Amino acid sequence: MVCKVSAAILAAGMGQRMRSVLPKVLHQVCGRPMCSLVREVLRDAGIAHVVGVVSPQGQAVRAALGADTDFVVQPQPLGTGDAVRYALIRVVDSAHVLVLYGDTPLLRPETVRSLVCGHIAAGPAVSMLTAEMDDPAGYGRVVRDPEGRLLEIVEQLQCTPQQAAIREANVGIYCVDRSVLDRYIPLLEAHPPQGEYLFTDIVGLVLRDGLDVRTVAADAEEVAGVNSRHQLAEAEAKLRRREVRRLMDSGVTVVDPATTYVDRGVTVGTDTVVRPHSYLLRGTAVGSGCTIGPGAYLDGATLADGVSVIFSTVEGSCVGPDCTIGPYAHLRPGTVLETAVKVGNFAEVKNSRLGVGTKVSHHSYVGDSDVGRDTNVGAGAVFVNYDGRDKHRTTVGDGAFIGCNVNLVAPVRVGDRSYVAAGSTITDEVPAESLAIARQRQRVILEWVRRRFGPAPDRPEEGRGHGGGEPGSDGF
């Protein structure tokens, strides 16, 4: 099938029915672009060969497709059937082509693959996916005789009430003999007003003459297109359910499927419990024996066995065994955290490395450092990173304390088995095993506030009356 198949994508539309200056095949569904999630079905299909046909405007749908697509570009929008004439221009050595839209994100591998490996079996000059539809507005009607043979393809606004009255609609998804190409598309006529070639034509006109056209059914939830954030917003759930599904039956306990956010290809070990309000984002990987959530936000986060995340946030970060982070932590892009670390109430740690066994456990900001392993970092500490124009980095050796609401004002080393004292500002090296203090010494100032303020006014007595009034009154 490699060698004698070519896809085109058509992907040069705009965002006009999504109300969107993003071009629709770029909205996303389970953190993917739509476009993209039909170029990995190609992939996973073995078609090799792909070509994207985009808008003069298109290179953020080039990025989206992928380098290994060939591209080019239908200059001004008219219609489905001018860019498989502009697709065709790439199409050198396949003898079928393979022609789909660029918004169907719940398309599966197998579909593509039964239609295309039908489609050369049986030697048709066209297939076509057509679908069942509770609601097919908006497709063209799929019409046959009363033996069931193909008739005609009649678009949605030339429908008369009895076949705008017919289910089976036309996905828009084909398998075609170049040859048959190469004949009709010059034949194409274009519709008002706006000029434009439709592909679906070219059905009509194979039959008029007499070649064999060839349906295949298809799940109608599989192959519908995507044009309104209504149903975009419907892909997502259906390919969310999907891809939790999938996790699930790999071994993955999922407490609430309903409400937990499963994007394109994350992936979670066995025996890993996933609970409420958890999201687990693009590029994100779990290991085994984990507990996610409930409320944990996972985004390009990588996980290793037995980490318990909980009501936290974790970007761009690698989180080594038997982690614990949470309630209410936050891991910023370039985190690291070796074994057994603990990320506790309110931390956050952003561009920095923590040993093993180390414990940032209250309220603490930790940027820019490298941590040793088994150091304590109390409640409130900050590292202070920036200086107001540039980041620096701090140093804390093994084994070290840091005292509640310190600060380490980079840059600044602070030496293995060391101890600052809560709140001093560190500014300067503290030699290993050594105690830094930096914080005034306490002074008591007697009587102070009576001297500055006066004495204290009359307070009422105890056990009076309520809100002070006499005995027996109503206190008002």
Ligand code: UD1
The other form holds:
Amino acid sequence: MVCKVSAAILAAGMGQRMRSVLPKVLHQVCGRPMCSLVREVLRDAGIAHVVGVVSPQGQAVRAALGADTDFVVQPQPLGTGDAVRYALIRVVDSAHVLVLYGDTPLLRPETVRSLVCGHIAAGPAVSMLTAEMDDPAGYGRVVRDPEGRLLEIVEQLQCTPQQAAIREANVGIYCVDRSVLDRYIPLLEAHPPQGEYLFTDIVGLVLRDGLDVRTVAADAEEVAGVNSRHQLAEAEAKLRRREVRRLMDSGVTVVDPATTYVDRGVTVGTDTVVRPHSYLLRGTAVGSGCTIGPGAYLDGATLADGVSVIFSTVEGSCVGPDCTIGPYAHLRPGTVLETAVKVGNFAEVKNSRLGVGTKVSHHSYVGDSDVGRDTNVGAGAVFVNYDGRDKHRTTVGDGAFIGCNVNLVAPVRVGDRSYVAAGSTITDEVPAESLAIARQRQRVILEWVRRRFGPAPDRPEEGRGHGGGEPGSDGF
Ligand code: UD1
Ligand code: CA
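May I ask for the structure of the form predicted in complex with the named molecule now, the form predicted on its own having been displayed?
After this comes the whole thing, all chains and molecules, with the earlier chain placed first.
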């Protein structure tokens, strides 16, 4: 942006209508605190200097707004007018100030840019966005004279019944000359019962002095403020639809947008198909040509191209090209799968690296381990990583075969091309190209059943006097 503009995000209010211990602006929409979405819009709009007005307890709000924000503390929540007064302390050399609230998560950067550019080009004292609302309850009303000339903004609480019927609402996004703020903010008066200074009063004051206020019509959906849990859910649904649409526009097939949950900032490559009931959350990045879902839950997951995830959970994991996950698998944080790894039914992998072509097909727990390439982990194998106090690592080489129901008690190593026989509990190193069997040798007691329980009922002629061994000698 050419001309020097500062922005002020007001984020010091309590948000009592949310009935929450969490400040309103920290409530999340598509996985992101509302105020951080507003902050991101300003970054995208190219506004370099942004002041965050926060409460004295606003540490988490500061973190959500980010380190590139200039902060000021509003000691008490005495209204939006009071909050702007504090913001001005940090506005040193900008001629214009964009004022906006931390509870408008659907705002777009284009809208901000055109408001600011239009303000600079037209040169009024104040530019403000307004929107025609089907239900303007809770918003300040834009009051005009019979000729349509703007008179003032009247808050819902102060509205006469006629004013309450006005559908044009103030949406709380303004661009104001710095000199105008310096002159009029001190003139705001506290409103009973709470003694709040309403920033919106500035409009009437400016107009009464004959200065110009320019209104710009905005899309009601985009500039909606969130004051309640109900509006939070509406904002969530709208932003989600927008994110899903963004994916579809970029070449992703989304089979059922209504049941596809995509957090802000998630990326998906072209020709990936997202099937119903799937969640792509918190910084998930999916490559091209993948099949996601049905029923995929991806949280902080990085998937390369050609990956398939069906009815499975992938959290904080990195999945290489052409891997297949599921159905019913769980990749937990710290998992790295190289190329063409298979993790199948009811298998759980945690904090482990699995080499190219390795398979963990069914019912296994693979935790805290490094597994080489082309190794097979049989059904029911467990990497016993926890001794009740500490976690230990297991190392398995390339081309190894871990039989069914094996326990690998960590710390332990299994060498390249080794075999571990089914049902073994391994506590010592298995050298390369060896077979380890750690189980009792099988014993067979012939005809034990017949001696104990007699012949089968349908074959009574058999059995009498037959059979070897001493009766009762092996009667367990
Ligand atoms: C405000 C507007 C209203 C407009 C609506 C649009 C005023 C007086 N009213 O009402 O005309 O239609 O937004 O959504 O401005 N905040 C502070 N310090 C305070 C009070 C509030 O930082 O002392 C912050 C809040 O954290 C919030 C923002 O200002 O992010 C707006 O406050 P809120 O209480 O939501 O205002 P509304 O009642 O929605
Ligand atoms: Ca609000």
